Structure formats: structure tokens, C-alpha cells
Amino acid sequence: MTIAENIVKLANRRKLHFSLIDPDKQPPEVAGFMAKTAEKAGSSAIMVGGSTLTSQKQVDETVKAIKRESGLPVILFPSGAKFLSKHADAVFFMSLLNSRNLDYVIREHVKGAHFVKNSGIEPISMGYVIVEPGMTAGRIGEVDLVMRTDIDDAIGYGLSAQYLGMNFFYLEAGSGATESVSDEMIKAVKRNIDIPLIVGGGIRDVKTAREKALAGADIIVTGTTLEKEKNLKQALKEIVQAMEI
């Protein structure tokens, strides 16, 4: 069974957590630390990536440090081709759909392709909406921000991917963002597709990670919450079980 099959097949049953962590914001052995608390918490997969990336070490450095301290998936969550690692398991690759540049729509993907394919890492495709507020990844990503009450056009974006054949489709507002997706959004997109909702920025407490899976998210990202909170693993602990619905 591929990473992906098992991944769905899980959010059939329950929901689930992916911890984000970026590389560019710690030590890869601070990196390792936080995916093996993540993992004891309840996590079902551990996603690296940022968008300030400046180095291509970082990644192989942080994807390797987890591996060494974690037994859960280690999923790249690129900024672009040069940030790939052949030490991780397997690869969002995602398109960027509500950018107005076509590198991180499809061309990002024609460069790395032939990494994925000799590297032997499990490629996920995956349809990538950013939400406003949109924060850095918003900026760089040069997006046209979907509005947070333009349910419509998010919905079009939602089914746009799972016509196109992608396996999940991700709602995301910015790492720190203020807000985060509307439920009244989560609610109408998860009603007209098929394929796995994912969802994240600006989730960083029970209530709001309990108001997005009663909404409908099937697998909720939390990242700014690994990289503040003191007592790491209580803090995604109780993230964990109020998904439990």
C-alpha cells in the first residue's frame, strides 16, 4: 500500500494531525526532537517544508534528523524543485492553483520530476488553494488571495483538483496566519468533493482544531504551534483528541 492509499484509508476512519516542520526555523536535531513528540501526540505524518528555505542542506539535514527520531511518513512540502530530498518518503506535488506564476502552478514540477522519478520518493498529488489572510506563503507564492467569504470560487478550486486527478485538496490560510479557513468555507468544499480535505494556518488551540474537523477537514496541519509551545507534546496532545469526533 502506497503512503497516500494509507493515508486515505485512515481519513476514512478518523480524522488526523500532520506537524508541520520547517527547517529553516530550528537545528535539525531540535527538527528530530519535535517529529518524535509529534508522533508520541498522535500525529499520522510529519510534513517538511517553509517558504524561506534558502538551502537544500537544510532539508536533507531536518529529513534525515526526523527519520532518525520518528517512525512516521516524512512528507516534503516543497517551496520549489531545489528543496527536494531523496531521504524523505514522499512528496506533496502540488500545484499551486490560485497563483499567477505558472512555476509554482506546474513548471516547479516539470524541473523535479526527474528527481522524484530516480529518487524513488512517493509522489501525492495534491490541488493547493491559499486563503486570505495568506501571510508569507500568500506573498511568495504570488497568489491571488481567495477570499474568505468567496465560498464559490473556493469550492471551483476544490472540485478543479479532484477533476484533474489529484489526491487531496489543501485549504490553507498561512503559517500564522490570524485567521483561519472559515468553518462556513471547510463545510461547503468537504459537501461537493470526493477526494480528502486538508486544512491549515492559524490553528493553534483545541477549539479552533475542533471547530475545523466538526466542519469537515479530514486532516488538519499545525505549525506555528510546534515551534512556540513549551510543552510540546501536551499542546498537540490535546489538538489530537479534540479532533476526535
Ligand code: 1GP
Given for the second form:
Amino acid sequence: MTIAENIVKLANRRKLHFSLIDPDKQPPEVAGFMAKTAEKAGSSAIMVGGSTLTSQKQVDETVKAIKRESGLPVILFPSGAKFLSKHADAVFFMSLLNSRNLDYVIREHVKGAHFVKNSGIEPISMGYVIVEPGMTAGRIGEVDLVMRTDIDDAIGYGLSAQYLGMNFFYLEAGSGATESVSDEMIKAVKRNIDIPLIVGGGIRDVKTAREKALAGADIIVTGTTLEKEKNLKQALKEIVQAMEI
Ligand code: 1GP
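Please supply the corresponding structure for the form predicted together with this ligand (the preceding block corresponds to the form predicted on its own).
Now the complete complex, all chains and molecules, led by this one.
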């Protein structure tokens, strides 16, 4: 079974939590510790990526440290072809559908496709859309943000991702967002698409995680929480438990 197939299988049974680790934010051994803790807390996968990465070596070293410390699948969440690592298990082969810059829609993919083929890491097709406020990802990704209230726009993107044959759809408010994607938008998109819905950006507490899960998110991604929480295991455990509905 591929990693994507396994995620879909698990997501059909329960809500999933993915932990996002940005190699820019801490040394590899700390990233390894974070992944180990996330696994113990009930997270289902480690995503590795960030919008402001500068070094491929940093990605390699972070992925290797994570693989040493945890048995969770490591899925790259890359901002470009330069930041792939053969040590990962899979890569979100994601198109930033509302970017004005074709690099993020398809050109970086053309550059990175050879690496994916030769390294044997599993490509997981995903439509990626950034909703306001969008934060750094929205700015770097040169995005025409989906407005928080423009539900039809979000549904249109979700359906387009599905009709283009993508396996997952990710609604992103941006790392550190003060407001996460609204429950109304999540509900409406979930009602309209048949592929798993991933939601991230600004989800830092139990209440928000539960609300997003209840609204219809199949997978919730948290990043900032991993960097900021003092008692990480407890904080993540509570978030994962709150998503049980
Ligand atoms: C970024 O949505 C994720 O892609 C994580 O956001 O850092 O706000 O948890 P946070």
C-alpha cells in the first residue's frame, strides 16, 4: 500500500493530525525530538517544509534526524524543486492553484520531477490553496488570496483540484495566521468534494482543532504549536484527542 493510500484509509476511519516541521526553525536534532514527541502524542505524519528555506542540506539533515527518531511517514512540503530530499518517504506534489506565478503552479514541478522519479520518493498529488490572511506563504507564493468569505471561490478550487485528478485538497490560512480557515468554508468545501480535505494555518489550540474537525477537515496540520509549546507532548495529545468526533 502506498503512503497516500494508507492516509486515505486512515482518514476514512478518523480525523488525522499532521505535524509540520520547518527545517529553518531549529537544528536537526531538535526536529528529531519534535517528531518523536508528535508520534507519541498521536500525530499520523511529519511534513517537512517552509516558505523561507535556504539550504537543501538543512532539509536532508532534518529529514534524516526525523527518520532516526520516529517511525512516522515523512512527507516533504516543498516550496520549490531545490528543497527535495531523497531521505523522505513521500512528497506532496502540490500545485499552488491560486498563485500568479507559474513557478508555483507547475514550473518548479517540471524541475523537480526527475529527482522524484530517480530518488523513488512517493509523489502525492495535492491541490494547495491559500486563504486570507495567507501570511508568509501567501506573500512568497505570490497568491491571489481566496477571501475568507468567498466560499464559492474555495469550492471552485476544491472541485478543480479533484477534477484535475489530485488526491488531496489543502486549504491553508498561512503559518501563524490569527484566524484559521472559517468553519463555514470548511463545511461547504467538504460537502462538495470527494477527496480528503486538509486544513492548516493558525490552529494552535484544542478548541480550534475540534471546530475544524467538526466542520469537516479530514486532516489538520499544525506547525507553530510544535515550535512554541513547552509541554509539547501534552499539548499535541490534547489537540489530537479533541479531534476525535
Ligand atoms: C503551514 O498551515 C501550516 O502550512 C501550519 O500553520 O504554523 O499556524 O500551525 P501553523
